[in-house]
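A single chain, nothing else alongside it, follows as structure tokens in the form predicted in complex with a further copy of the same chain.
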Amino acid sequence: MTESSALTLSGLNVGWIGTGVMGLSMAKRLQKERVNLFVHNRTKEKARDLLNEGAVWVDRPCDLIEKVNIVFMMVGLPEDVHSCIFGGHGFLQSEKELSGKVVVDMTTSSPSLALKVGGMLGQRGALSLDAPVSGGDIGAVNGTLSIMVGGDEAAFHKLRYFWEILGKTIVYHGSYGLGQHAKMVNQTLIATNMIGVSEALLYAYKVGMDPWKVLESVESGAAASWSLSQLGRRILKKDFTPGFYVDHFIKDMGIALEEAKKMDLGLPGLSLAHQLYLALKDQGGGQLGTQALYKALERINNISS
């Protein structure tokens, strides 16, 4: 782990907002490296582990940003990001000096919002980065996330110490919103591939084949994918518990399709995935894992397994 001298000079007091599945694991990694955390979350109880280890609770984002020079956010939805920054208790409500502070939003959120955040915080002299991640809860725990960064380039370099605690593949993509756009590319890939994983396993089921043997045949060649090996396995075990929630995935696909629409870009595969996941949500699957797409395709085909 390399240390940035700039950071050592300014001290390692850091703000953290959002202690859900991902955020909590990530914040714990920082805490383990002796970073002093000032924490806020909608539900205080979910930050308990961090508080027990010495993190300081702060009631409102506008107070939190006054106490630190760097704030990480990992909340659920773009609305939550919006509220933390522009809301009644948001960062911008602080009357203190914000100049030089860095706000890092690691939530998967909209590129347009990242642009707005960059502009509005910039007016107060603060720097911002959009830095969504991929790699799931396991990646968050192990610090092997892929972190896709957009926004102020100097701030990106300044935070190298933190990136290396949290992730393995760290790429700076350019100005505000491009981290989010990279994440949309990521979600487009996963969404469309999940249709294939679901349909392929359903085909094998319908033929009456041993699905485990089929998986063995196809997972190491040209059909190989992370989703097939990881989520395909869960489908075969009928394990539809969430690694990543259908509800959140639908949010992400909605953002990608919205951005594509703004660019007059037609994405038929992503659109189909979005529709199928909406059907799954309608069937009550919003809180299942994304591999539950298989269930939606079973339903369409009147299969009950």
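Taking the form predicted in complex with a further copy of the same chain as the starting point, write out the structure of the form predicted alone.
The following holds one chain only.
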């Protein structure tokens, strides 16, 4: 954070919708920059930390957008995004002027919805960006997220100080929906990688090796990945708490597979990962972290490590 960006953001009216595992940490980072934060969430209690630090609660999205210059959304599902914008109490129900306001959807959602959002908000004079992120709960806390942005280019440049607070790698990909398409690439990579991480650690366990030593051997070589170093360690600690929920990952993979189908593109690796995660959900693992795929593969192999 530079001194100039801190001065620029101080006192700015900013809205935040969605205070889940990642959204709460991201909103806290903005709050530390002395913005005037206005918050809405499906469950008010989950925004309590922000409210205790001076954030203002707003009951409805249509009321929130009237109070702020910029509003960020980090909600769970495309349906939630749709509700915040098009629903009975959504942004577009506001009867006040929306020209010049910026709406940033950081939810992983569908590219087609991002196109619709951009078009409809644009008719009211508002600028919009689809800006999904990668980096999990750790990246949200530390401000090291990768942010993939599509939408209005002027709005992208206007928010340069916000990107600096929330992320480390920020790439503008082009028009509405392209940020979401970039995130589908990201999720496809993670899905198949998590199969490899889980299978490799099961292999090490089954052969009787010390999995921590194995991890030390392979994580800095050609097999290195964020998932291996970060989530592999959580697996070995039997820590399956969510940095990102299985339920939400299943949603993301479903979007990617749907987009691939439209392009007549076969993705067998992603399809396999989707099926394995659905099996994990059926076993009651929907609210676990994505590293819990290891548990599903344990069950398939009748292993209790």
